[in-house]
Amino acid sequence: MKLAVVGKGGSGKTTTSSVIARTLARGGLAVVALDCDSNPNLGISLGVGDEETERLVSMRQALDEGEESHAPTWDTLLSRYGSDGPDGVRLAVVSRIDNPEPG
(Lines of atoms letter the chains of each structure in order from A and count residues from 1; the text may use other names and numbers.)
(Lines give C-alpha, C1' and ligand atoms only; values in the text may rest on other atoms or scores of the structure.)
(Ligands and ions follow the chains in the order given, each with its own letter.)
Protein backbone atom coordinates (compact mmCIF):
# COMPACT_ATOMS: atom_id res chain seq x y z
CA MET A 1 0.00 0.00 0.00
CA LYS A 2 1.20 3.51 -0.78
CA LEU A 3 -0.36 6.48 0.94
CA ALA A 4 0.30 10.20 0.39
CA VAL A 5 -0.93 12.93 2.72
CA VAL A 6 -1.37 16.31 1.04
CA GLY A 7 -3.08 19.57 1.86
CA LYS A 8 -2.68 23.23 2.74
CA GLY A 9 0.09 24.41 5.02
CA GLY A 10 -0.84 24.08 8.67
CA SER A 11 -3.64 21.61 8.02
CA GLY A 12 -2.08 18.79 10.09
CA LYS A 13 -0.39 16.71 7.35
CA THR A 14 2.70 15.93 9.45
CA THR A 15 0.70 14.98 12.53
CA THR A 16 -1.71 12.86 10.51
CA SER A 17 1.16 11.14 8.68
CA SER A 18 2.97 10.26 11.88
CA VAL A 19 -0.15 8.83 13.53
CA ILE A 20 -0.97 6.72 10.46
CA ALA A 21 2.64 5.49 10.09
CA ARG A 22 3.03 4.49 13.74
CA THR A 23 -0.42 2.88 13.87
CA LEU A 24 0.27 0.75 10.78
CA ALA A 25 3.71 -0.23 12.12
CA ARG A 26 2.25 -1.19 15.49
CA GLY A 27 -0.16 -3.39 13.54
CA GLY A 28 2.77 -5.35 12.13
CA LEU A 29 3.17 -3.71 8.73
CA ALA A 30 6.54 -2.60 7.37
CA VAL A 31 6.29 1.19 7.12
CA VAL A 32 8.55 3.65 5.34
CA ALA A 33 7.72 7.32 5.87
CA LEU A 34 9.10 9.80 3.34
CA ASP A 35 9.18 13.44 4.39
CA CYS A 36 9.08 15.50 1.19
CA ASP A 37 7.98 18.73 2.86
CA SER A 38 9.96 21.93 2.30
CA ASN A 39 9.97 22.24 6.11
CA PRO A 40 10.59 18.60 7.11
CA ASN A 41 9.47 17.86 10.67
CA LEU A 42 8.04 14.35 10.28
CA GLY A 43 11.00 12.92 12.21
CA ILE A 44 10.07 14.97 15.25
CA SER A 45 6.42 13.86 15.01
CA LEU A 46 7.48 10.23 14.60
CA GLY A 47 9.72 10.45 17.66
CA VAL A 48 13.20 10.13 16.15
CA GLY A 49 14.20 13.36 17.90
CA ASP A 50 15.52 16.76 16.99
CA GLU A 51 19.13 15.74 16.35
CA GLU A 52 18.32 12.82 14.05
CA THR A 53 15.72 14.86 12.17
CA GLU A 54 18.29 17.63 11.65
CA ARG A 55 20.87 15.07 10.47
CA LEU A 56 18.43 13.77 7.84
CA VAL A 57 17.53 17.30 6.75
CA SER A 58 21.24 18.16 6.43
CA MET A 59 21.77 15.09 4.25
CA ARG A 60 18.92 16.21 1.98
CA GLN A 61 20.43 19.69 1.74
CA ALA A 62 23.81 18.18 0.78
CA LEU A 63 22.07 16.21 -1.98
CA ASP A 64 20.27 19.31 -3.24
CA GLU A 65 23.57 21.21 -3.32
CA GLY A 66 25.36 18.41 -5.20
CA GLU A 67 27.64 17.49 -2.30
CA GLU A 68 26.21 13.97 -2.11
CA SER A 69 25.06 11.56 -4.79
CA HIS A 70 21.48 10.39 -5.13
CA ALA A 71 20.73 6.80 -4.20
CA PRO A 72 20.31 4.60 -7.28
CA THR A 73 17.93 2.14 -5.62
CA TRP A 74 15.22 2.07 -2.96
CA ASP A 75 17.35 -0.08 -0.63
CA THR A 76 20.32 2.26 -0.99
CA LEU A 77 18.13 5.27 -0.27
CA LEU A 78 16.90 3.73 2.97
CA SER A 79 20.27 2.45 4.13
CA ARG A 80 22.17 5.65 3.26
CA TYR A 81 19.57 8.31 4.03
CA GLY A 82 17.10 6.58 6.33
CA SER A 83 16.63 6.33 10.07
CA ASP A 84 14.74 3.92 12.30
CA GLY A 85 11.99 5.47 14.37
CA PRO A 86 9.81 4.18 17.19
CA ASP A 87 7.39 1.35 16.49
CA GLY A 88 9.50 0.18 13.54
CA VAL A 89 8.80 3.11 11.21
CA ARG A 90 11.67 3.78 8.79
CA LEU A 91 12.06 7.48 7.92
CA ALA A 92 13.84 9.25 5.06
CA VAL A 93 13.81 12.96 4.23
CA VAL A 94 13.76 13.31 0.46
CA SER A 95 13.47 16.03 -2.13
CA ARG A 96 12.57 13.87 -5.12
CA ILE A 97 12.57 10.28 -6.33
CA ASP A 98 13.90 9.69 -9.83
CA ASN A 99 12.87 6.53 -11.66
CA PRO A 100 11.19 4.75 -8.75
CA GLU A 101 11.22 0.97 -8.82
CA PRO A 102 7.76 -0.55 -9.21
CA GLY A 103 6.15 -1.87 -6.04
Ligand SMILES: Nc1ncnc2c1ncn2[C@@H]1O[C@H](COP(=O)(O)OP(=O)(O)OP(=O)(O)O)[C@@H](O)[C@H]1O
Given for the second form:
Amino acid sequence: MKLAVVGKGGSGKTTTSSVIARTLARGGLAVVALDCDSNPNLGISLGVGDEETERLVSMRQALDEGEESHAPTWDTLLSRYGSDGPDGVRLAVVSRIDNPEPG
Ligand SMILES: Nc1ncnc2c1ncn2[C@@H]1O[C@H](COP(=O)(O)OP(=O)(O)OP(=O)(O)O)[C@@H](O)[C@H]1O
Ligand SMILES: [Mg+2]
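Could you drop in the structure for the form predicted in complex with the named molecule? We only have the form predicted alone so far.
The complete assembly is shown below, putting the previous chain first.
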Protein backbone atom coordinates (compact mmCIF):
# COMPACT_ATOMS: atom_id res chain seq x y z
CA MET A 1 0.00 0.00 0.00
CA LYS A 2 1.30 3.47 -0.88
CA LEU A 3 -0.15 6.65 0.60
CA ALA A 4 0.67 10.19 -0.46
CA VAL A 5 -0.38 13.12 1.70
CA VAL A 6 -0.72 16.49 -0.01
CA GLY A 7 -2.59 19.69 0.78
CA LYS A 8 -2.43 23.39 1.48
CA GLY A 9 0.18 24.89 3.79
CA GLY A 10 -0.57 24.33 7.44
CA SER A 11 -3.50 21.98 6.76
CA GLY A 12 -2.07 19.13 8.86
CA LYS A 13 -0.11 17.06 6.30
CA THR A 14 2.85 16.35 8.56
CA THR A 15 0.74 15.58 11.62
CA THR A 16 -1.62 13.31 9.67
CA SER A 17 1.26 11.51 7.92
CA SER A 18 3.07 10.75 11.15
CA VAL A 19 -0.07 9.50 12.94
CA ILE A 20 -0.88 7.15 10.04
CA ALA A 21 2.73 5.92 9.77
CA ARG A 22 3.20 5.37 13.51
CA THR A 23 -0.18 3.68 13.92
CA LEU A 24 0.50 1.24 11.05
CA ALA A 25 4.01 0.50 12.37
CA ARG A 26 2.73 -0.13 15.89
CA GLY A 27 0.24 -2.55 14.34
CA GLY A 28 3.13 -4.58 12.95
CA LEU A 29 3.46 -3.34 9.38
CA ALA A 30 6.81 -2.38 7.89
CA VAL A 31 6.41 1.33 7.19
CA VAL A 32 8.66 3.63 5.19
CA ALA A 33 7.97 7.36 5.34
CA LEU A 34 9.40 9.62 2.63
CA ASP A 35 9.55 13.31 3.39
CA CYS A 36 9.74 15.29 0.15
CA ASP A 37 8.45 18.56 1.63
CA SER A 38 10.50 21.68 0.92
CA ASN A 39 10.42 22.24 4.69
CA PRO A 40 10.98 18.66 5.87
CA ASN A 41 10.03 18.17 9.51
CA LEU A 42 8.29 14.79 9.43
CA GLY A 43 11.17 13.38 11.49
CA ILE A 44 10.13 15.53 14.44
CA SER A 45 6.57 14.15 14.33
CA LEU A 46 7.82 10.61 13.89
CA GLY A 47 10.01 10.95 16.98
CA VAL A 48 13.31 10.64 15.10
CA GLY A 49 14.54 13.74 16.94
CA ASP A 50 15.70 17.22 16.02
CA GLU A 51 19.36 16.33 15.50
CA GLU A 52 18.75 13.25 13.36
CA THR A 53 16.09 15.02 11.30
CA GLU A 54 18.55 17.84 10.68
CA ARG A 55 21.19 15.33 9.62
CA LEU A 56 18.82 13.80 7.03
CA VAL A 57 17.86 17.24 5.75
CA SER A 58 21.55 18.15 5.38
CA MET A 59 22.14 15.02 3.32
CA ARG A 60 19.31 15.95 0.96
CA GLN A 61 20.76 19.43 0.65
CA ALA A 62 24.15 17.93 -0.24
CA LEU A 63 22.43 15.77 -2.89
CA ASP A 64 20.63 18.78 -4.36
CA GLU A 65 23.92 20.68 -4.51
CA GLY A 66 25.66 17.79 -6.26
CA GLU A 67 27.99 17.02 -3.37
CA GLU A 68 26.52 13.54 -2.85
CA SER A 69 25.46 10.93 -5.38
CA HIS A 70 21.93 9.57 -5.60
CA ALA A 71 21.41 6.08 -4.25
CA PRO A 72 21.24 3.61 -7.16
CA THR A 73 18.72 1.28 -5.50
CA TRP A 74 15.81 1.52 -3.12
CA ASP A 75 17.64 -0.52 -0.43
CA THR A 76 20.68 1.73 -0.66
CA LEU A 77 18.53 4.82 -0.43
CA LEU A 78 16.91 3.59 2.78
CA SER A 79 20.13 2.46 4.40
CA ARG A 80 22.19 5.49 3.35
CA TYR A 81 19.62 8.23 3.73
CA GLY A 82 17.16 6.72 6.21
CA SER A 83 16.69 6.66 9.95
CA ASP A 84 14.42 4.68 12.31
CA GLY A 85 11.83 6.30 14.56
CA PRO A 86 10.79 4.87 17.93
CA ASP A 87 7.74 3.07 16.51
CA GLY A 88 9.82 1.42 13.81
CA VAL A 89 8.94 3.77 10.96
CA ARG A 90 11.90 4.13 8.60
CA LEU A 91 12.17 7.75 7.49
CA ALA A 92 14.08 9.09 4.50
CA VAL A 93 14.18 12.75 3.49
CA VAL A 94 14.11 12.51 -0.29
CA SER A 95 14.69 14.77 -3.24
CA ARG A 96 13.51 14.78 -6.82
CA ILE A 97 15.55 13.66 -9.80
CA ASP A 98 15.65 16.47 -12.37
CA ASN A 99 17.53 14.59 -15.10
CA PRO A 100 17.01 10.85 -14.74
CA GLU A 101 19.57 8.69 -16.51
CA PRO A 102 18.85 5.16 -17.69
CA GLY A 103 18.96 2.78 -14.73
N1 LIG B 1 -6.35 17.47 13.47
C2 LIG B 1 -5.80 18.59 13.97
N3 LIG B 1 -6.48 19.34 14.86
C4 LIG B 1 -5.93 20.47 15.36
N5 LIG B 1 -4.72 20.94 15.05
C6 LIG B 1 -4.01 20.23 14.16
C7 LIG B 1 -4.50 19.03 13.57
N8 LIG B 1 -3.56 18.56 12.71
C9 LIG B 1 -2.53 19.43 12.77
N10 LIG B 1 -2.79 20.41 13.65
C11 LIG B 1 -1.90 21.54 13.97
O12 LIG B 1 -1.89 22.41 12.83
C13 LIG B 1 -0.57 22.93 12.64
C14 LIG B 1 -0.11 22.57 11.22
O15 LIG B 1 0.03 21.15 11.15
P16 LIG B 1 1.11 20.46 10.24
O17 LIG B 1 2.46 21.01 10.53
O18 LIG B 1 0.91 18.99 10.38
O19 LIG B 1 0.61 20.96 8.80
P20 LIG B 1 1.38 20.89 7.41
O21 LIG B 1 0.30 20.79 6.37
O22 LIG B 1 2.39 19.80 7.43
O23 LIG B 1 2.09 22.31 7.37
P24 LIG B 1 3.21 22.81 6.32
O25 LIG B 1 2.47 23.13 5.05
O26 LIG B 1 3.78 24.02 7.00
O27 LIG B 1 4.20 21.69 6.14
C28 LIG B 1 0.29 22.35 13.74
O29 LIG B 1 0.41 23.29 14.78
C30 LIG B 1 -0.45 21.11 14.18
O31 LIG B 1 -0.19 20.80 15.53
MG1 LIG C 1 4.47 19.87 7.01
